[in-house]
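A single chain comes next, written as structure tokens; it is the form predicted on its own.
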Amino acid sequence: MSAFSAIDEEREIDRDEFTPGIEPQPTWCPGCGDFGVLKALKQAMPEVGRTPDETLLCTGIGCSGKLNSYFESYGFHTIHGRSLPVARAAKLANPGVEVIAAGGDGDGYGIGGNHFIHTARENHDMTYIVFNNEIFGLTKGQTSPTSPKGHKSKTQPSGSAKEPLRPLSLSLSAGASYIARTAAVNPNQAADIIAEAIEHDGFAHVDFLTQCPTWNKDAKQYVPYTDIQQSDDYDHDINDRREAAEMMYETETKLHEGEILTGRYYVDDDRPSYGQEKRAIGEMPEEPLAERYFDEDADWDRTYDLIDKHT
């Protein structure tokens, strides 16, 4: 028996059909790096042979919210920072889903941090993109977690006296089994990218420099950039963690002197995902969870019959 008959199911897939037919046309502003991050997912898709009643989006607040309003798949409009703890949970109630969480700098670095970092240690099987303008845009142009030291805004008007977060670093510190960056002026790199992130068997983490030519103008287009992997200047193990790490610190070094790096940095494929590590414990079924909901014979796990009462 099976609740969710659309998974698994072998046909040819089309990107056109990750477009909603009620709202095919994002309202972002002109030039916004959002377009970016929805062109390379929506080119993603059929590439990992995942049809959107296969897959589920989870976004936050901000303009990085409106991502599911635009990609025809199951969705769910979290609060703000909450996005990766329903992603979760969903993963393990079933894990044939193909679940993809998505946010801001300012919902994912900074309201959302804890979440970021705890399911980055557990490495839950999911792909998270973080829209990285180093900005919050929706809420008319504040200084985020992203931000660079001395950048004016409204929140901070004689610029800001913090260093920015450096999400790569804090991502492979955490424990993400794949760590990427990319941009929206690199739309094939970021195709790619989110493909591997997708199809990866653990927790995906990929930094999308998305520029704002509204609220953040400091920020330029990211332009030019240098493909780590494409580049004779650069040579480094993404399977050594230790590379990895001084080759992030170089790269969110460079993002505020003028130079942009983008490419994979990290990626352990030998790591079991949580659900793995879950389900060999025991404490997990092999079948969905999310099963039982559709199957009255279904005996169900309570909490009070696997603790003892206390005395």
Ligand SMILES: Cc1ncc(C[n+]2csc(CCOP(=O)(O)OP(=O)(O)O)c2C)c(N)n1
The other form holds:
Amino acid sequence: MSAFSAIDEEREIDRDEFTPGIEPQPTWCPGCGDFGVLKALKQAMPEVGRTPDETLLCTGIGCSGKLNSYFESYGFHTIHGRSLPVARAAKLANPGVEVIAAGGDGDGYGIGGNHFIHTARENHDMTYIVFNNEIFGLTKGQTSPTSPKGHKSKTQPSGSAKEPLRPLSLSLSAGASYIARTAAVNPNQAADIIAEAIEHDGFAHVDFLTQCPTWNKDAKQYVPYTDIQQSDDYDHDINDRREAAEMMYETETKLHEGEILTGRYYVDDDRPSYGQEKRAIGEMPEEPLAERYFDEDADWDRTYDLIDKHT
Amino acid sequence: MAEKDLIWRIAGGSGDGIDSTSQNFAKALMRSGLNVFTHRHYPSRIRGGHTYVEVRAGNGPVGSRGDGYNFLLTLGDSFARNPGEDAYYGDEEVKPLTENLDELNEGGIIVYDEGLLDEEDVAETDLEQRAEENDWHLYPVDLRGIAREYGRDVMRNTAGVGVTAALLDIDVSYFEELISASMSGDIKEANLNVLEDAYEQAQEFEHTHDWSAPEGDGHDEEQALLSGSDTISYGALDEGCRFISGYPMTPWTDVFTIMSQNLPKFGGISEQVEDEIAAAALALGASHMGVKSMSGSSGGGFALMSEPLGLAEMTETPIVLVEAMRAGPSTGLPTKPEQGDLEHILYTSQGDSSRVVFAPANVRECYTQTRQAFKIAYEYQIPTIVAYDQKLQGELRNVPVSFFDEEPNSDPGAVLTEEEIQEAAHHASGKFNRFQHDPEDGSNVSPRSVPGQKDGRFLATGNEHNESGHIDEDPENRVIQMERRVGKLADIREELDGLDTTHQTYKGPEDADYGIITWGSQQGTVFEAVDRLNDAGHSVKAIGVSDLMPYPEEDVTEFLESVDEALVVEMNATAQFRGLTQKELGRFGEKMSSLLKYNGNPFEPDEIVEGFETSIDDGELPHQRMKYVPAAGD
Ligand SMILES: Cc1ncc(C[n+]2csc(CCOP(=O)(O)OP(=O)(O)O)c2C)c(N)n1
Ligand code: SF4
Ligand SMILES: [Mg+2]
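Could you switch over to the form predicted in complex with the ligand, since the one displayed so far is the form predicted on its own?
The next block holds the full complex; its first chain is the one shown before.
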């Protein structure tokens, strides 16, 4: 019997369960795009059939990192840039738990960029939502890795001399097996994409455009947007890497020309997740490791049996 | 005089199989009934660069390297594998022979490969002259020739062992057994032939020396030969650790490798990740799910772990980290030992630190203290660091096999079951109170739930937080949570003081006038020096400290009160342990002087004898290898 009865419990799930019993006063500014992520995530959870007790939401530091303060589940609010390494080990330790990581563009594409690349490369079975407001929100509006070239901030008084990072393209070349972009102003698409991302068996990366009306005043509110799957102008094959790459490049370029493209960019359903790969070579137990510590009948090897080779 | 220990040094290029040869040599002597100890010296290059390993063997306890050594076997062809490199490196072949001579004791034996070395090159050195002055006994042997006869030059080391056995009257059958067990097929046959041939040839030599290896008195029970890295790993495995994440860095790589090779067999998981920040963060993630987890690194990598380490303190997530110290700052001396990371380990990361730090003295304590580290980490929900160094990492010692006949412990510590969670206090928000202000029995430990358990939801956060984990800046809550977290250290000290066994070790007469204090890997060497000092008529005792934090206040206070003066011996330049002792005890500054060494090599017993004698008459050391710092106000 599992020591974790919340895992795979069959029952009706209400989206209200994901709202804390006493709702904390949100620290987000009125009109902040972060509310859109919270709403979409709450809507997606009942759709994918997971409960608060079987969900771990790991976040980084930033306005975005507060997500798990307003979302009811197990939570780990980590340190700046490090939600992914915490989250992926949690998944390896207990694959039965639904693991979602989230954080800002600075958090995930800047200070935590190395973890982003490697978590995507390894294709861990988890969802990663990046709140992309093209700005450092919490620290009061400095230029972030996705800020457009020329963007002025207190620390880039003459405007940024740097080209913005292309998060979708980076994700694709690093190895993510589900890549989408959505926007806070598009709640239904956002909830659908997050649900798909959670159900995907592998590393699912959602670049979520979240407007920051407080610090990124000259940024558009990400309207009007085009859903590339709904538009007649685009019909790239999301299972084709090359076509996906081109569509991503176009999307990233157009964002800074004022045209907002969103939707699914790349899906590889065939690639095994990291856990599957690791089990296949015998380097990860079939049963969740976390269960073992609660199982009184579990066998525990001891090193006394290794000593022979030292005699 | 007691029979002298054999201290056998094998020197050559670092690709010459010196490690495996010395390991087998030590094992053979252990099987012959002697106690053994190895000291490994090596430069940070995969191939090339001279290296050596010393094997010390005797019937008494051998807890440290000796002073100098008495048998040199040089193999080395060193760098010059590629003839084109000759011009660049110069002629290196003769260097393993010439560069090891300074520490060879009077009456020592030298065996060198006459097949490899050019006779003229040897003649150009001052070897003959020095041999005469020091009564060394030279045995040039064509080791390569013997090996070549059976097909492979690399078997020179086997030939060297055969010659050693013949010159020192060691029963060659122990070596035969080891070769038979560790090799197979043609290679085994060839090595056995080389061994026998070399042994027989060397027996025919005219033996100019008049000493031989001590004959083993035998052991009461079967012995095993292990390093500190082996026993740290085995301690972790026996304590139920099933997750490790790491990034290679010398000398930490040793533990990471041993764990990675064994964890899959033990049903666990090992992850090599992108950097040490990730390594520590992964171990936290796994521990958060209820799995006993560890990570570790050496100085630079441990620096990167600073922030996740603070997160573990703040979120009270148990974790065990290994810090395998090497000489710093920065890249420092990558393959040389030092104890310079003490303050780094104790205090790195922002805010007041609440962590446990152990520094094992030897191979046995590496096992017992790593087990204790896991127990404490998981029972008290606190990060625990096992600090050792390049010295303990590479040194092999014999330990009775029965020492490891211990039961594993899978207890995940202060974790609730689902039934217990139902009974436990919940916050008005519906969340479980994982960080209670006032946990039961006046304990500072608030038991945790783990994700996937019904009704155990809470938030772990690096921000200050209330009972259920929510971010909270209320001053009253802040003080309560701080005191609870930091207060665990006193509880842990109390528990450790109440145990039947302590990791502080004493040596020398209780009523001695003078004291020596040391910590971690230097303890064995200091204890040997204490014996010599007492033999020489001094009144000295020592305490070896292996619990660094929470500091063993009572043990050290009692020791310091009982002596007139104390010399603190440590391998760093700024007397970090002496500073810690003064800070923790708030006094004794006038009683403690320091003997420091930071040239990349650990202390030798006679250096401590010399340092002690300098300290009692407040003299000056005649050389630069060590530094003496008098007590405050002296
Ligand atoms: C190691 C470290 N460096 C810097 C900071 C300060 N800091 C907190 S959040 C943040 C950037 C936030 O930007 P982003 O990740 O885009 O999140 P947002 O607030 O925009 O959601 C910075 C620099 C920190 N907490 N830790
Ligand atoms: S500063 Fe910007 S990102 Fe942060 S809460 Fe306010 S609007 Fe949102
Ligand atoms: Mg941002």
